[in-house]
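Let's start with one chain on its own, the form predicted on its own, as C-alpha cells.
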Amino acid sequence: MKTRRDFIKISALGVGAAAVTAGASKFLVGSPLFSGSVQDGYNKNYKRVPTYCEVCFWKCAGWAYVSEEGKIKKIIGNDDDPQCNGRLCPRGTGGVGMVYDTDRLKTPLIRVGEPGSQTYRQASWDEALTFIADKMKTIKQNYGAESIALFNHGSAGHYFTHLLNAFGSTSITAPSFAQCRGPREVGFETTFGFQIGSPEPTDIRDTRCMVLIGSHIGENMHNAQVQEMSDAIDKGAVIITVDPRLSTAASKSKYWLPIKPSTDIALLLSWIHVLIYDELYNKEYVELQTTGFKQLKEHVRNFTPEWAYGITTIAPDQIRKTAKEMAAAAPAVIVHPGRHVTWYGDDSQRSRAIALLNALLGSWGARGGFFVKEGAGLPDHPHPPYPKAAWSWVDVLNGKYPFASMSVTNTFIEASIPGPENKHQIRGWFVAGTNLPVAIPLKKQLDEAIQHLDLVVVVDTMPTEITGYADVVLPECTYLERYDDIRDAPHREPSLALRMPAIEPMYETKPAWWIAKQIGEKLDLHAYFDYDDYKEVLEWQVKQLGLSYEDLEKTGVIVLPRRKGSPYLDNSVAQHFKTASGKIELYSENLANHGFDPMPVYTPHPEPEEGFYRLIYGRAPMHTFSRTANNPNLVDLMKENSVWVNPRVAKLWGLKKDQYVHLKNQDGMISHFPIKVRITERIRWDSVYMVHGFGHNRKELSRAFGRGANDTEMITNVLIDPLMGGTGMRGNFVTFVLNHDQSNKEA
C-alpha cells in the first residue's frame, strides 16, 4: 500500500559524488589504532590539532595529527585530560575512519516524487534551508511553534535546541533518558536528592569493593572507568559482578553471580536484609544522614538469602559472602548505578534499591565511593530571552510519569499520532545524531508517527536508516572537521576541552552550528545567532572565566581548581541532601504520595515459553551502538555480531559453531538477517546474548549492510516504567529459525 511518506533508499545520486583517493582510504582502513604517544619516525612537520571524541558520550580529549597534504593520519589521547589520562579506546583512535568513509552523506537532499515512487534529489544548501524555514513558518502559523520537536544525541543537539527555543518551541527530547539512563536518575534522586549524571561520579580508582549489576565496564568502554577499574584491581579491590553472562568485567571479578534475568530486585533486597539483620551496615552514617531506617528494616525482614535463592538461583552463602565483602570495604565501596538500565519496567525501583545499598554502606561522598563532582560553569553566549512556549514536553506526558525529570522520547512519538488523548499535536521533527529506527523500540508506532508529520529534517553524517524517512537530509561534517562547544563535563576537578577543525569540511558538509544559524537567519532570528563563526562564541566564553583561549588552543585541555572544597564530604557531620527531609530517604514519602511503593518491591516477571530464551543485548568495546558499524577502521575489529548460546541449548537444537540462524521473537517477528551462532558456557541456558547495533538494512552502508542481526527488531514487547516512562526492553524472548530463506545474507 502506498503511504504518504514511504521510506526512501538513499540513491547513489545523493551519496556517490566525490570520494577520497584510493591511497588515503587504504592507509586509513589498514592503519593500526594507536592509543599512546606519537610513534617514532612520524613526520615532525605534522600539525597537531586539539579535539575531543564524538564517537561516544565520554568525549575524551585528544590530538589529531594532520600531514602536510592535509590528511588526518591519527588521533591520540591528551595527557592532561582527566577523562582519558592520555589514552583513547579503539573507538577514539578509530574516529578518523568517520572522516574518510566513502559512504558519507555529501550534499543536501530533498525528497521528490509521488507517494510510493519517491526519491531524493541533490539540492543546494540555500534551497534546502529555505525549504525547511518555509515549512517551519507554515507549521508555526497553523499549529504553533511548539508543534516542532527535536530528537537529538551528541553535540549537534545543543545548536538545534537553541534554534527551536529561539523559534518558540521547548519540545526537545533525547533517547538517552527514556531508553538508557533515566531510571537510575529517578532511583538516586528519590533517595539522595541528587542525580548521577554523566560521567558518573564513581570514585573507582580508590574503591576497595565495586559491585556491577548488568554494568559492562570494559565492553561499554567508558574510558576513565575502565582505567580506574584496572588500577583498583591491581590494588586488590574486590569486584562483584551480577550478570547472566560472563562479561569482560565478570571475568576479572572475585565473584561472578550468574543471576536469573529479571530477578535483580530480589537479590538487592536480600543484600539489604543481610546488611541490616547481620548489623553490617554503617551505623554511624545511617543514624546521622538517613531517615526511614526502621521502615526499611521491617520491609526487608523476610527477604532472606534463602528467599532470594529460590528466585535468583544465587546460593545463600554467595549472597552472604558478597554482602560481607561490601561491608568490609565500606565506605570505600560502590554499588555501581550502571548506565543502560531500562530493562523490565520496574527499573526506577531497581535503581532505588541500588541507591539504598549505597546509603547503608555510607558510600555517598566517601573516598572510594561517590565523589561530589564540579564543572567550570561556562556562561551562555549572550542572546535575547527565548519566547515563552505555550506548552512544553511536560504537557506531552498527558499526566503520566510524574518522576520524569527530562522529556520522554516515546511520548513525543505518541504525540505525533492524531488521537483524542493528544491535547498537543506534534507536526514536525528535527532529528540530529540519532538513528531512531535502530535506537527506539516499537517500530510500528514510529512508522505511524512519521506518516502524520508535515516536516522531517534529518541531520547526520551517514545515510542511516532514519535518513530514509526525511523530507530533507542535511549532511553534517564529522567532529574532526568543525568547532563545537567547549567540553565542560563535571568531574573531580573542573576541566575544559577544546574541539577545533583538523581539516576543512569535506564535500558539501557543514557543522551543525552553521546549519542552525542559517535556518535561524531565514526565520528572522539573527539576534539569537549574533556571530559569524562559532570560534567567536568559544573565545568569549573562555574570556568570561578569566582564561586565555590561545592557551587552550595550545594545550587542548585546561584543568581548573575546585571552588567548592573537597570532592568528598565530611560524613562525621550531618549533610544536607536535596530531598524533602534534607536527609537520605530510605523510605520515600514522595513516592508514597504519588501512589508508588516507598521502598522497592520484587514482582515476578513473565517467563519464556518452552523453546524460547530471554534476549539480552549489550555492547562491544570497538563499537558505539549502531553509529560505528560502517566505520572502516572499526569494522576491521568487529564486522558483525553473533548470538551467544549455552552448549545445553545448542545441543538441544543441533546448533553448530558459526552456523547462521534467524531469530524469531514471541510475537512472530523474524530477524531481517541471519546471525552467527557462538556456543559458550559464558551465558545462562535460559538466555541468549547479542551485541546491539548491527543488522543494518541500508545497502548504502556498504560495510554494515546485512552484517549480523538487529536486536531492536526483536524488541516488540516494551515494559514501561510508570515512574518516568523508561522503555524496558528485556522482556522479549527469541527462538531459532533454522531453515529460513538466507538469500538476503551477504558475505
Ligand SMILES: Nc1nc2c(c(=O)[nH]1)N[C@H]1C(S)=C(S)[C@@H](COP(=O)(O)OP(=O)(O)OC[C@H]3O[C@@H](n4cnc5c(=O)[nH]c(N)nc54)[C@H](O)[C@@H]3O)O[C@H]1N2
Given for the second form:
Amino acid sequence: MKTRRDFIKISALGVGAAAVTAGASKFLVGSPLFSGSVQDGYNKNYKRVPTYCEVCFWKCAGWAYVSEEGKIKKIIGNDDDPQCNGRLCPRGTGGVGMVYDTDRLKTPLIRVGEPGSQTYRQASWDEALTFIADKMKTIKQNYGAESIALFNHGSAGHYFTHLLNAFGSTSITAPSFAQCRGPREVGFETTFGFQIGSPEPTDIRDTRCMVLIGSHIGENMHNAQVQEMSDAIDKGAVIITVDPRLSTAASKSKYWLPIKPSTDIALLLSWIHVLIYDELYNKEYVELQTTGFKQLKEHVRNFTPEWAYGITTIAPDQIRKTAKEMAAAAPAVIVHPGRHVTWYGDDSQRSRAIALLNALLGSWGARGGFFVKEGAGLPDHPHPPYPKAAWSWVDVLNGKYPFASMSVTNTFIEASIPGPENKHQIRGWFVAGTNLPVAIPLKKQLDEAIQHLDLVVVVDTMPTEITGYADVVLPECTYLERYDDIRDAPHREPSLALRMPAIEPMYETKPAWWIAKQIGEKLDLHAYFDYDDYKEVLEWQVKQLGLSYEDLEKTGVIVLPRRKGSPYLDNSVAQHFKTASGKIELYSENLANHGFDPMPVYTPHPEPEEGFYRLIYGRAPMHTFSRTANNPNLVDLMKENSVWVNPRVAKLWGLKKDQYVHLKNQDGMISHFPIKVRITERIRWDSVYMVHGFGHNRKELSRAFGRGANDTEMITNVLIDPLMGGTGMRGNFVTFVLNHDQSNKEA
Ligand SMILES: Nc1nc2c(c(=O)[nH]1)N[C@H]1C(S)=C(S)[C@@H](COP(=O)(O)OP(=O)(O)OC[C@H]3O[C@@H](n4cnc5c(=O)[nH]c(N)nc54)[C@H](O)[C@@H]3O)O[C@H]1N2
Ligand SMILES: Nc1nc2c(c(=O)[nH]1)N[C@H]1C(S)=C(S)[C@@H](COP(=O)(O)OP(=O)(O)OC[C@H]3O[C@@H](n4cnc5c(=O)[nH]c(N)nc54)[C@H](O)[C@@H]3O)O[C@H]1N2
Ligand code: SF4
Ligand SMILES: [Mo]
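Take the protein just shown as the form predicted on its own and give its structure as the form predicted together with the ligand.
Everything in the complex follows now, all chains and molecules, and the chain you saw is the first one.
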C-alpha cells in the first residue's frame, strides 16, 4: 500500500482516488479532493515558482509550474509546508482559473454619472490614481484624514492599511471579525485571556476526542485541519458533531447530535452540568488554574440533560455519553471553537460556554488539546512614524460593544450615514478584497451609505457586486502574478512562505503594493514607500531574521525552530493567563462589570412560523464565499448551490428533486434567482440549508450570473451581539415560492 506521503503527492497531481489510504478516504469520500482528473503530465522544462494560495485564508504554500510559453500549467502543494503538507485543496488546485478567467477586471475604470449608476469608462492608471489622490486631499482638508476608511480582506489589505496609516487614518476594518470569528475571540479572551486567532492552535493531530459545534471541517476545507482530522480519525479519535445537518464531518463521527438550531447554549450548559455533577471534570486543573468554580457549579445546577432535551431535542443519555467521552479523553480533547460563529446574536456567550468546557477538561496547552503557537515575527520595513490619528474605530463605536477587540465593519457603514448621533462621519472608502454586499447582511445601510460618500475606491480582481458601488475600480493582478508579504503563520513551529510572480500581470492589472505606493507618491508620502519593487522589502525582512532570501526562493518555505520552548504547557504548575485575575475565569467579573451575564445563559430564540423553515448555510469544499463562483475550473466542479430540504417537507410542498423554486423570507424578500431543490434526510425538517456565495447578479460574471440563490439576500433579520457587534445571520426563515413570476423583476 502507498504511504500517506505518496498519497498526498499523488492526489495533489490529481490522480488521487486509487492511492487514498483507507482512513483518509473514509473521511473524505465524495470530496473532489480525491476525485482528480488525469494529470497532463510534467514537462521537465517547466519553471517552478514559489507561491502561497489566496483562494482562502489558510494560505497553503505551493509551487506554480510555468511552461516555456509563459503559461501557468499547474499549482501543487509545497511538501515542506506544515499548513498543507504538500497537498492543496480543490480550490487551491483550481486557483489557476483566477488568472485565466477572461471576465477579470482588466483596466482601471472611472464611474460615468451619478453615484449608484453602474456605467464606467476605462481610464489610464495615472488618471485613476490622480483622481483618487486629489479626492483624498480634499476630504482630508475638509474633514480630516481619519474620515477615509478601509474595508479589507486578504493580502491587499496590508498595503492600503499602510497607505492610510501614513496618510493619518486608522479607520481600518474587515469582515473577519464581526461577520466571522469575533465572538469566539471574545468568548476565549474573557475566559483564558487569550484569543484563538488564525490559524487555530487546535492540536487535532494528537487529539483523542474532538467536539464540533456546527464547525463543518471537511466542507470547511481549511487544509491542515482537514488532514489532521482525517489522521485523528484513523488513529481512533472520537468525533462528536453537533449540527442540525448531517455534514461530512457528522457522517464520519461516532456521535452525530442533530440539534435543533439555535439551542446550542442549552446543550453546552448541560454538558458542563454533567462534567461537574458527575465529577468528570479535571479537579486538580480546575483547582490550580481557574477562579469562579463555585459560582459555575451553582449556575448549572438545574441544567440537567433532561432539561436540555426539551430544548435541543438531544436525548439525555446521548448528552451523558458524550460528556463521558470528552472526560475520558481529557486533556487530549478539543471542544472546537469554530470559526464562522456569528449565528444568533448570543454568540460570544456560546463561545464562552465552549471555552468553559475546555477549561473544565484542562485542554488548554495540552497535547491533543490547544497548543501554544509561535510565529517568526518578521519586522516591519523601516518607515517614518505614522502621524497620530485624532480618532479611530474605537471612537466610531461610540461606547457600543465594549468587548469588540477589533473594529466592527457594520459600525463603519453606519458611521458613513449622517445623523445626530454620528460624531465621526466617514466620507471615503477604500475596499480591497471584500465583496461587501454579499459578506455583510446590511444591504439597505450599505446602499444608503454609498449615497453619502465622497469617494469609493474598489480594488478587486473580478467584477463582483462591490465594484458596482465604486467611483473608481482598480484591477489588481491575481496572486500568481505578484509579490506579496511573506506568510508568517504562527503554528506549532514558525514558518515562512514566499509568494513571487509566476507570470507577468496580464492586461493592465497591477499588484496592490504598487497601487498603494503610487497613491502614496501622489500624496507626497514617498518616505513611507522607499522601494521600487516589493521584493526589496521581502529581502530586507528575511535578512533581519538572519536567513537567506535566495534559500527561501529555492525552497518556498522555511520552517524555523521554536524559541519559546515547548508548544505544550506544564499544567501541573499554575500557569499565567492574561485575565485580570491571572487565572482562567469561569465566572467573569469583567463581563459582570459591563452589565453582561458573567456566565452563559440560554435564552430561547424565535422559531419559524408555519410553512417557514430556518435558513442555515455553510461552505462547499470546492468554493470560497462568493469569490470562486465564476472560476472556470471550480464551476466545473460545482456550478450552483441547491436548497437542502427534508423529505417530509418536500412531500408537504410537493417538491421534486432538482425542481427550481424561489425562496421568500419572513420579511417578504424573494430571492433574485431560483434555486434547485435537493431532497435529503441529511437536514432536519425545521431547517433548510444552502451553500453561501452563489446567486450573483452581475452580468459581467458570465459563469456565475444567475446561478443559484444568494443567502445574504434572505438575511434581513440581523441579530447583533451586544458584546462585540457581530452580525448573527441565522435568525431568518424562508418559505418556497413555486412558479414565481419573474416578469416584474429586472433580469
Ligand atoms: N450570508 C453569509 N454571509 C457571510 C458568510 C456566510 O457564510 N454567509 N460568511 C462570512 C465569513 S466567515 C467571512 S470570512 C466573510 C468573507 O467575506 P469576503 O472576504 O468579502 O468574501 P468574498 O465574497 O469571497 O469576497 C472577496 C472579494 O475579494 C475579491 N478578491 C479575490 N482575490 C483577490 C485579490 O487577490 N485581490 C483583490 N484585491 N481582491 C480579490 C473577490 O473578487 C471578491 O470580490 O463573509 C462573511 N459573510
Ligand atoms: N471550502 C471552504 N472552506 C472554508 C471557507 C470557504 O469559503 N470554503 N471559508 C473559511 C472561513 S473564513 C470560515 S469562517 C470557515 C467557516 O466554517 P465553520 O466555522 O466550520 O462553519 P459555519 O459556517 O459556522 O457553520 C456551518 C455549519 O453549521 C451548521 N449549523 C447551522 N446552524 C446551526 C446551529 O444552530 N447549531 C449548530 N450546532 N450548527 C449549526 C450548518 O449545518 C453547517 O454544517 O470556513 C473556512 N473554510
Ligand atoms: S485550504 Fe485550499 S483554498 Fe485555502 S489556502 Fe489552502 S489550498 Fe488554498
Ligand atoms: Mo470567515
